[in-house]
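Have a look below at one chain only, the form predicted on its own, in structure tokens format.
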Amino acid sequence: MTTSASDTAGQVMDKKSFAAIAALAKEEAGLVLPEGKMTMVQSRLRKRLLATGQANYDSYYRFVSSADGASERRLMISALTTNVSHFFRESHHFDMLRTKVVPLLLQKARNGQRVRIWSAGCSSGQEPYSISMCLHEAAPELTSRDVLILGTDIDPAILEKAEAATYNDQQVSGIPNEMRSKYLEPDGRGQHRVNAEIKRIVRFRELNLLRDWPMKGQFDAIFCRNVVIYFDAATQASLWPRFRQHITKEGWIFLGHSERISDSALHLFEPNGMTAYRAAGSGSSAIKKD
């Protein structure tokens, strides 16, 4: 008997299927999904069952873990990823960017060197666009030089939204009014598009932090905020040395409000403010901590 769409939509995930899917999500993307998230996972994957024609979550797991399901694994991770972002979220980091980091970057740019900033786990683009606005406000000269902000995310669907750079009234509420009038173009229907000046120095790429990082150069600052909180301790520990390799000797890394670099990796980074770190040996200890 053929299973109808309505039957499929009504399937309930059992613990065995959940455990298998959770293990695959951890292997593919480092996502930690405790059993208490089973209802959420069931809800988020229901559309994927319909799209693939699978009768239940067990058959979906068998498909998505097979060679034929390679492309579906990418879509499964996209469905399971939590995408929450705001303009100028955790504003103290942008204060630090403006007052502590930008002066160093401007000096570097004036010496003919390139400036690179990475927003790792950029979601729908508010973070990299906030960084661009901050640079334009703090040092307009810097944005006319060799500067680039890279935004990466594992979710290709959310990156399409980031590229579109269009946000509603509520989403842009975190942008100060003066900057909103300078850097956004309202369409008269409650939507606001980030203007070309801000977009010009921002690029987006799909990237899984657990896989290879194709970027060859180093970054002056990395924003990886509210990302590693979804990973277990071992996965987090594996990322800190990789981040250190990808920042300059004077570089900064900013984490989310509930994230910390583990003690075992503090030989690589030195705390320098609230959930902010600099490369060890950068001279940051001489800078007064917040």
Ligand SMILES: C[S@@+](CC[C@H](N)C(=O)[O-])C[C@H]1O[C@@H](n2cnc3c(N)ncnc32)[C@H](O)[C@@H]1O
Second form
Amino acid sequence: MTTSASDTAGQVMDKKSFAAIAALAKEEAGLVLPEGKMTMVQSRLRKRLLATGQANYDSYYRFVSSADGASERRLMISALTTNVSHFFRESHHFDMLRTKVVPLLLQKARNGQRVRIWSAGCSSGQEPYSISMCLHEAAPELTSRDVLILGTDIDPAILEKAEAATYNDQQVSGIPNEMRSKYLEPDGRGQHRVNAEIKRIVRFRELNLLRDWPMKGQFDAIFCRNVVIYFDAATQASLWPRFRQHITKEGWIFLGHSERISDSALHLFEPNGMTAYRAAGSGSSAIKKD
Ligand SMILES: C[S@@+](CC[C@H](N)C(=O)[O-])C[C@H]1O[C@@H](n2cnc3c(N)ncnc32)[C@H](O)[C@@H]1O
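Just the form predicted on its own so far, so send over the form predicted together with the named molecule.
What follows is the entire complex, opening with the chain shown before.
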């Protein structure tokens, strides 16, 4: 590997530094970085090398893995995560939300029960805001009840973007026209901001899926899409029972198009549509108290 002209730090990552950094990313965030990603990792960490003033990737690794490097570890993970997201991505899940999930949520809300939805790995907010728009469209009544959508992500920088809720033309192109005019407003700088009505039922928190999940109650639906694809099989397998504990007896979980619940956890969930599952035994649509 040769130093590229655009390598402003003037440093090339060698295999040893890459292996050490990849092991740290796996331990911290579950991210699997095969050797083929070395160029990508170097380019994503170049700005961290400059910002920390480290001479090369080996000394950067020594710093970031030291006790003094705790806050830099967060920034390193932030730089290494892939945050691509779109409004109404994998639209069949929003059709299911509208037709299969919302009727149950309405029944619960009318019984005075809370309704909770979790977007785990929410990136820059398009997923939780799409959920909020979908609920507003399907059942406006629901949104004046005890309903909350929690968006969590390991990456504090991307959560700031989610909170800002401001998107360019290309980013909002996935929102159907009639919703765009209802739920977006100009931000005064040529961009589009999600309006207060949609934001009101959405909350964001930093959360690493590999660590503790401090949420007390259960969720009626979890969207964890295009997140576990970055984890290995063992990490994925460790998450399914935890997700099961965090959904209600009738709860749903939606995964990304290339993700599946591991065989070892299929007794906990019933497949119900394309990369969609319900808690095993939920069968009927009867709503019981959680
Ligand atoms: C490709 S985005 C998916 C966004 C959205 N769910 C979607 O499908 O459009 C993956 C997100 O997962 C987050 N992520 C990666 N590892 C994580 C971890 N260990 N805990 C929580 N979030 C993580 C990343 O920061 C990133 O924002």
